[in-house]
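Next up is one chain by itself, shown in structure tokens, the form predicted alone.
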Amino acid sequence: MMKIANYINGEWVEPKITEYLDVINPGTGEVEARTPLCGRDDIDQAARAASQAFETWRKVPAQDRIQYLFKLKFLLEDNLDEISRTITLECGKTLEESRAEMRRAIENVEVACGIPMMSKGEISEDIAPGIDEIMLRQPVGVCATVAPFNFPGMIPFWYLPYVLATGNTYVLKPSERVPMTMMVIYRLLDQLGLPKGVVNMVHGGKDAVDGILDHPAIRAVTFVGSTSTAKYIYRRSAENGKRVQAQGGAKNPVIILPDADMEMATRIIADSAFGCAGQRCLAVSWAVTVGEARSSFMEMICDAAATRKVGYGLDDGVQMGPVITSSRKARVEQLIGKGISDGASVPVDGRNTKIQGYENGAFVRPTILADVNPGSEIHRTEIFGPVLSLMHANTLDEAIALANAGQYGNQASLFTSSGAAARKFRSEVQAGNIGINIGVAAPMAFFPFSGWKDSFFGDNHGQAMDAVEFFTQKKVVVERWPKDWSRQF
């Protein structure tokens, strides 16, 4: 089993706790590792040490610090399938999809070494005769990420290289289910030659969590997760006068045309609902036909969803894995019951689902729920899980009316062959990432990762100028310097 160490002031640390967490293969049921449970005192540790390196990092040239990164991304390219086969190992996602979300976690690096450029400020000469104003971006300190196990690579970049780059430094705790992506990654930052410090990470669950929201020396907090835990961050953050940005939960809609290229459509809308287990915050969660797009589209969305490969992330033409946990798998198909007593028709049913040679494993095939009601508790769930629920509506407008009344606002998407549909749906419906005839609408690391309603809770979002203007705090500067007459020049 890997040994999962905390990564303090330049050391690997071994705990000195007897509380451990198993991290469980989840493909396999076996045991992977084991994840200490660290809590304040080891936070407190971290962060005293990025406190410190914090007052000599902020002052290293800009062009200095991302000469780091460019030897981080090579790093990272590198070890890419070690990486990426962690990631499947722990997480369950295939190896093809592991290999995605590194390659989006190196993009982000990409774009933070442009830092010198993105975090320039502005000046503005004679404001009044002989004064000038000046505005500086200045590092805010010591920033931590609370990480998710969805993307254990891919999310702590939507931070770590943008910490670095703008002159703060890092605390990071991994999700306690999926600790040993990092472990991999961190190897990797201890051979940079980073000064004590400056990167850090601490194991454990919600006492570690405590820790980074009330530490008084972490002055802004990043977090990926639930709403319900999104909101608990957010308010507990803010109390403590911390800048902090917290991902929350998503229900995404899909809206089908009856002019959209069904066959396209069907298939980017499988991968969406279905792709990593349904386990991603942009996945597809349910579907609203309208008019003459239902009947073509239950019969292809169905057939894609039975015909869909599932086994063990790492074997050959594996189109999906399990979700994290078995409890998660009871979770998911208590919720597809529950879908069924409220209503809903099951024509793909993945409850109860063994792989041969993996009969441990916390597999549930893909399922579609036909006939939602609107109002009903399946439909407000947020399953996490390979399940859609298709849904039908007259017009585009009825559609439209449909996705806005839920209380997220991640993504959702438009299938058409109409500009005019395309236009007013990215007008009108109220997500923060839109994706026209695209079932992902993930966005590139040189734009913001956005979000709306209870799906986030802050003000500047992950990625691009949105994370420099959350590393950074403005300075205005006003400035006379009076002539000296005693002088002659």
Ligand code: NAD
Second form
Amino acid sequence: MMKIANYINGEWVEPKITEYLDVINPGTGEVEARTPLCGRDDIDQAARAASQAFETWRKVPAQDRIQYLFKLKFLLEDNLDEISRTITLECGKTLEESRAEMRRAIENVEVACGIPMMSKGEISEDIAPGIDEIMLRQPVGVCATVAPFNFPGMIPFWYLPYVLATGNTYVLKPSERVPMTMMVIYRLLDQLGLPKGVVNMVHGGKDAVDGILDHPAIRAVTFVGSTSTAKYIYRRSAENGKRVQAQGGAKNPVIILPDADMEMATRIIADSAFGCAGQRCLAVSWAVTVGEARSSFMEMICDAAATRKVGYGLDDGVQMGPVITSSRKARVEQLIGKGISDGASVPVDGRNTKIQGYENGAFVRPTILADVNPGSEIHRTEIFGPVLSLMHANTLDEAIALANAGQYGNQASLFTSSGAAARKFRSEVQAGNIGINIGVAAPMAFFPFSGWKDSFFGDNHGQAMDAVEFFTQKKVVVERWPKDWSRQF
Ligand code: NAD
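For comparison with the form predicted alone, kindly provide the form predicted together with this ligand.
Following is the full complex, with the preceding chain placed first.
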């Protein structure tokens, strides 16, 4: 079993508690590690270390700070196999999906290496005779991240590289269900030779989170997780005067027009809906066919769902792993049942899945629910499992209205060969990430990871220039240097 410890002030530190949560491999049901459920004392220790380190780290020139990130990029690449394997062990996704996740993490390290350019200030000369005005960007102080279970390697990297490059210091609290991946990554961070206290990590659940939200030394909080937790984090951080951005849940629609390339659309939508067992915040979870698209798409997507190879993520040829826990499996199955009792049919039913050799795994096969009623519970609720609901509309306008009726706004996709339809959709649909003939419209690291409505609370998002905005505070200086105050040369 991997030992899970906190990393504080450049040392591996024993937690100050005795309560632990088992980390269960979702494919085998075996215990892989035990997460210490740390509390305020451990957070306080980490926040103090980060606060002290901030005083010197903020003064290190940006071009020197990013040298650590260049080293980190190569360490992550050299250790990609071990990190990816660890993601699969604790999170269940396939090894290929774990590798793809880490490529996205590394991409953020690469972009943050551009901080000397991205965080430059501004100057206006002679705003009045002999007076200049300057805008500087300065780091905000200690920043903390509270992360979810579904991308244990990638999501902390929406923040960590930018935090360090902009001169802040950091406290990470990984999801208590998947603490192992960041243990492997912090061992690499430990090799970088960063000054003590610049990066810290404390494990735990709600008590550790509350410790972060209430700690006076922590100036900015980034969160990714469910909408109910996001609202709580946003409110409590704001009450305590902190900067905060909180990414929430999702229920992403895809619209399929009759002029779409149906084969391509089906392949991409199946990958989006069932990849990572549907546990991606950018997974499409309901599809609206327009006009004649209905029958061909229905037939092809049912075939794609029924033939997807489900199994243990480390085994060759597996296309989809388990959901994160057996209780999540039970919840997904209960929601499928609710959808059926609310009037949907189930042409492909993934309930009661057993995988030979992995009888204790939390597997749910891909499921298709057809003729789902708009507004029904299954239509409104984030399932976070491999379930695709099908609905139908007569026109694109009707389909867009359906897409816009939901509470979430993380992503919306359209499949079509019409530029005019794509343009209308892009303009009118209420979501922060848009896919046109794309199933998972995940922004590259040099674009913000957007999100609207109940999928995001805050102003600046993660990644790219939004991260620079979020992790720096602006200072405006108005300067006059009268001639006779200085020596004449
Ligand atoms: P979660 O909200 O249960 O947990 C996320 C984090 O919050 C964990 O670190 C957990 O310890 C902490 N937490 C949980 N309950 C808390 C509470 N009551 N008080 C304080 N802290 C608490 O989310 P999850 O199940 O780990 O992740 C899945 C969710 O994350 C889904 O809803 C998914 O859509 C969302 N997600 C969103 C994005 C995005 O970019 N919008 C990305 C990934 C995941």
